[in-house]
Amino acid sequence: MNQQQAAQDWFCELRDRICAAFEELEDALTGPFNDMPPARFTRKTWDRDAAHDGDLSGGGGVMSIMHGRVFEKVGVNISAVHGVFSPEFRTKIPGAEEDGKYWAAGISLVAHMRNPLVPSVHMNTRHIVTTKSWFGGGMDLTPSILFEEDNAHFHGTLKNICDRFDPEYHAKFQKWCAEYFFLPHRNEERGIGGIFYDYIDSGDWEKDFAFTKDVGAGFLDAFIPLVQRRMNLDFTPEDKEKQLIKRGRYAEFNLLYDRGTTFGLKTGGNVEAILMSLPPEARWP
């Protein structure tokens, strides 16, 4: 098996686990909304528009969406594609600069949760391509109500995560999540962050695909005891005003900042499954 495949092949095994995670939660909840009936993921397949790039575009994906009693919206997706960049565009991605060919394979998911006492949670890994090749990911936290237990269990598990493979890890990458996920124009992050990594490529491609492995399978360690502590505890119309104008930040973010967004639109994704990430309602008082 080649390491695309490889790649590839592990993104879909990590969208299972997940799923499957988030069902369970789906069927656990006592408190709060239970007189909704559990939910479903529904998986949609998406294929790329091959005219975008001409002959050498291709691929597609696969977007599993809930919509639950605990999970109000998250999607769960997998992409391949390859093809050229924009020559606009390849002068930003590394090693595309000369003929401007890649080929990208991921997983991304972004969580709203209809507790708001449940923070919102992003995590991505992926694999890129070009005449070079690197992993890139991550995964940061956006609690509506912050309680200091839910933060040191997040970053505790990211750093163990981070400490296996080098001891600077944890610091350089949960700085670069500090930097990356912030707004400019409010002066403020997105969230409490957590650790975000781009372009390794350490020489080892097994040493760096099993980090990417480890931070994708941590994501579950780091997030579900949040949920578990959350979901059923009683909130107020005070805590569900605070989330919903918390999610008016998450969404400025992802269409403003958001490199994923960027990446997704300048190379013919799938519109949908690249605007996932946007809540299912927010406000701006």
Given for the second form:
2 protein chains.
Amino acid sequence: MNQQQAAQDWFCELRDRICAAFEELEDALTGPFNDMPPARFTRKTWDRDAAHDGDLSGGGGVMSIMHGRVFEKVGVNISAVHGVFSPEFRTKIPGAEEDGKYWAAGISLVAHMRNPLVPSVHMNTRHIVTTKSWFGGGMDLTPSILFEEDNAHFHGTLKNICDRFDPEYHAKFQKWCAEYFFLPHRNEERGIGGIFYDYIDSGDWEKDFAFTKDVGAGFLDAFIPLVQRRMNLDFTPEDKEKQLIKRGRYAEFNLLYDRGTTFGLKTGGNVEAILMSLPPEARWP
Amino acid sequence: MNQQQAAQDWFCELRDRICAAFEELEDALTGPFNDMPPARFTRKTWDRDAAHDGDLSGGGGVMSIMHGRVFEKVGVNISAVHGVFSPEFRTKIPGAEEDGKYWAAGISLVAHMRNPLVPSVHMNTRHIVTTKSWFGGGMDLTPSILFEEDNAHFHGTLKNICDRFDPEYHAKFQKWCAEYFFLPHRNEERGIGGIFYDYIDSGDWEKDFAFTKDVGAGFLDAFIPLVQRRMNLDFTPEDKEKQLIKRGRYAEFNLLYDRGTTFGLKTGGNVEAILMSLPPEARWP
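Please give the other form, namely the form predicted together with another copy of the chain, since only the form predicted alone has been shown so far.
What follows is the whole complex; the chain from before opens it.
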């Protein structure tokens, strides 16, 4: 329980740090859209609807959402839920085979940016406990216009984090990410990838937790400089159109393939929190 | 083969009638957007990629698409394909159990309108032949702002068509439509419904074909008056916002639940033709 509380506290702390950093960016804008006021996050709590998983389920979450001049739409969700998996799910979740009990907490973030030269970004990390316990998460970038410098900074930052823990992590988790965020019907990746990991249980809980903390904190190092570098640049209507089309592909991925989205919607998850990832505006011309 | 050719010819003829009627509406506009030029359909043919279903598959289709001042984006697809279902699909398709052979032709249409007071519309009819043969199809309306008069006209027209063939058809097919075009995660219907039918094989092919022809021709009677009645009306920015949000729900339905979309994308259908149904612009604010 101390471990679970520690993980949950960290996700809260990380949420606070991210929201503060994003609000600073709202204040710092001098380029396009600076006639709009800098925005602030608003929070909304939700309680788990126990009806879907039986009497033992519960918990809930807090959505932090901001519609700003740098962040056209950004959602940062934290949640901590527990319950009992239905018999059909038990065989699919490690350690849930016997009694189906689970506890899960995490943070999940998707940001769609107003300036099309700033990439969209997604990050989430989570801790799950059944009779086993593990960490999962990752982050990935979806530019509509690619700057090689941004690409190198994002992947380089993630590699540095991974290398501090295991020399094999980065290559493995980058590959996992590229395979996961892929649209088979378009034969294209959703963006330029990043890292994705799951079922991390090295036997050293403190080390695994430290990795997930470093991934979370490292998100700011990986992403904030890209926003600072691009948010004040002028862009063309063609740049915006490219972004809106790329966002259409993003919506396609999330609704057609994303496990969190399709699983969540089909098992009675919080619809508003799950669909917060969808872009504020998208085009399929 | 005469029956199959007759069905295929009809879908072509219906496509021509619909495209002509829609182009007339482009010409007739006097209200908002009349500073834009009236648009015309362009056509694009595609050939089936035989690789997905083995050597015997083939056929193709023709997409007709128009980006206009009344029709912001409209696609009218006809196709005729044949092949052999893989063993796993054979048990799911009537009459395909033994050798898996099938032939299918149809017409499919989705229109997203520029004026938010004109509803979006979807129509498709098809003829499928295995060792059995049947017709399927239907149409449904998705207004973002509902006019009771339009609702009554649309459903009334469909009821008249159905009643000429079987007094039980309309109630049955309207219910089927409402159940099919439903977003469980939102607990709401996609629009105001219409009719949806499948596996129509009364034993009288000529009668079943006549029903599908009347549904197709009746689409123009059901929909054109609504466009004429609403397309010249002024609307507010709030009306447009409502439309864009409703279109987001439309994209959600098609990508999460629509059988044609998810089945088509996962079995190597023509991606451009399948995703022509997605709205030109949508919002998730």
